[in-house]
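In structure tokens, one chain follows: the form predicted alone.
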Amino acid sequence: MSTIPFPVQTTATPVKPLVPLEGLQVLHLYYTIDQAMWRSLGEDEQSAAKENFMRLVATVRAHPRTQLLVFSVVTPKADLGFMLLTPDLHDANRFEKELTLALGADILQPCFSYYSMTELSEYTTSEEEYKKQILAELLTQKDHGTEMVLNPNDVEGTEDFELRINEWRMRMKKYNQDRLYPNMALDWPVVCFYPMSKRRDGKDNWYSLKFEERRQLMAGHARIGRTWHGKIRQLITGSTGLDTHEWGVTLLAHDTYHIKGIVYEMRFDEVSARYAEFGDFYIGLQLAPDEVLRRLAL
């Protein structure tokens, strides 16, 4: 009986790049250590093991436009984790089977991730909006002590309007870019991530508020934030479609006394109070790649 070989793909079969229209793809990615398969492993396997682990994550860091967040996983659910952001959809899957089996076969399991992909808030102040309000400011002006009201004419378009519209635009540019392309930090330590959706139970259903009412609620919610500027840096990521939340939120700390001291402030306003449900907390410490393999005793 004759026997039809499997064929050998030599070469790759070249993929068109699935990259959005904007911003990147993000995979938070956590892992438990098999220890019983990894102490089955000889000295030099071992070695060979930790040599690819620490190779790849390099690789994976030159690779253009893409940034990996390398932690351990501070409690039993999980021992690590990684954050991978990625332009190409196709290279965030490639390099999430590699991280996968960077310490060989079985050696990693995964016990959760997600997926989500950096996006703009659609609550952000439009330049309509904040033309209305300057002008609003401009229209009434004080001379002498005495109030006058000016005509919208004679205030659009002066050199005072023109230059609050364009720091405005500058400030709006920076923020743009730092919600789509941001820069994780890797010398802030400490990592949290948690999924999140708003709730849609009866009352609190939070699709059913009208948009105007929704955008008044996003901006007190946004205040609270901007005051723990400096001791925690934010990245919400949208996830509605691709996985089981609606969002990936991941907060950067120096200390985990701010983690919580957010997250709780937090929670007494409306949006979170009334309309938001949590998935599961992790934190993570980010430490060199060499520095993680000892902490994970391997």
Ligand code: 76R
Contents of the next structure:
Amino acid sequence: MSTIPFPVQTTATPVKPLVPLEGLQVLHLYYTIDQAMWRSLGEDEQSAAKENFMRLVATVRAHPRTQLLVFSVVTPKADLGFMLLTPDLHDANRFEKELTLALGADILQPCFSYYSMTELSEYTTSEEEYKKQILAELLTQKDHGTEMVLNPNDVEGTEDFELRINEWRMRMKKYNQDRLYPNMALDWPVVCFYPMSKRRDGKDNWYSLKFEERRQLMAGHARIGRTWHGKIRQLITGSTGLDTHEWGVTLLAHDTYHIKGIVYEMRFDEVSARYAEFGDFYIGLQLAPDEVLRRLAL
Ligand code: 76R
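With the form predicted alone in hand, show me what the form predicted together with the ligand looks like.
Below is the entire complex, every chain and molecule, led by the chain shown above.
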């Protein structure tokens, strides 16, 4: 019979939820497997452990507004990886402890972890900027091939102007919603994760640049990023004050060729060439939970 002390979800004293003002808690969790410890378990214990793992993954995935990616890690830097997104830090913390014990005590050995939160971009176009852009566009309209310069008062408030502003507001609302509350695709098999910071070194100090300069540099970065649409999905999560670096970069792809391609191309962009510092890179393969267990020879 099973002697493994499986975790039971109990909360003796109810705790007040720790839901951030905006965004989600994001944990990247990596483990190696102690195969010797696993082999010392009886067959019953092993199947109880696997059942517990499967049940826990299903429970976490069924939790409101919670997503859990499960992957097998390429190279022995780690064996098993999770990416957890959930609003309440108590839930994130509870699930993390339970996942660590999911296969029984000491089977999963934590080898790398990262804590970050989803966040809005500081550099998206503001409504004022967008208004200026469309004013400039609408003010110079072609009339039978000759350029006609209009008065701003003739443009602002017109149906065309309002329509474009409203479309833009709706687009931004969806865009911001997707950044704070992303839908992580389970059917993009390649998961690349690495932490990164912006350099603060002598004359290469990102944080002493003026906002406008940073905005322009980031616009160049985003231009490159957009050329990878359809091949790469990216989630940039903030971790200043939370973990070793300032951001977590999670890239999803169907092919590691594209991961290598985008990261290489971005190295030439000034934002990365001059200001980026990187941690270790982890490549995982998303699989169904039972398939991950098989892959890991459990
Ligand atoms: O969010 C957006 O899509 C708007 C533009 C944008 C911002 C603000 C954007 C676009 N990124 C932004 C912010 Mn990015 N990104 C990285 C990396 O390996 C490297 O050299 C860098 C790692 C990749 C691969 C990548 C991809 N980005 C950031 C930030 C925060 C900086 C800050 O606030 O100072 C970091 C650390 C960062 C890093 N970026 C994109 C991409 C891609 C693919 C896009 C286009 C997304 C799309 O339009 O679908």
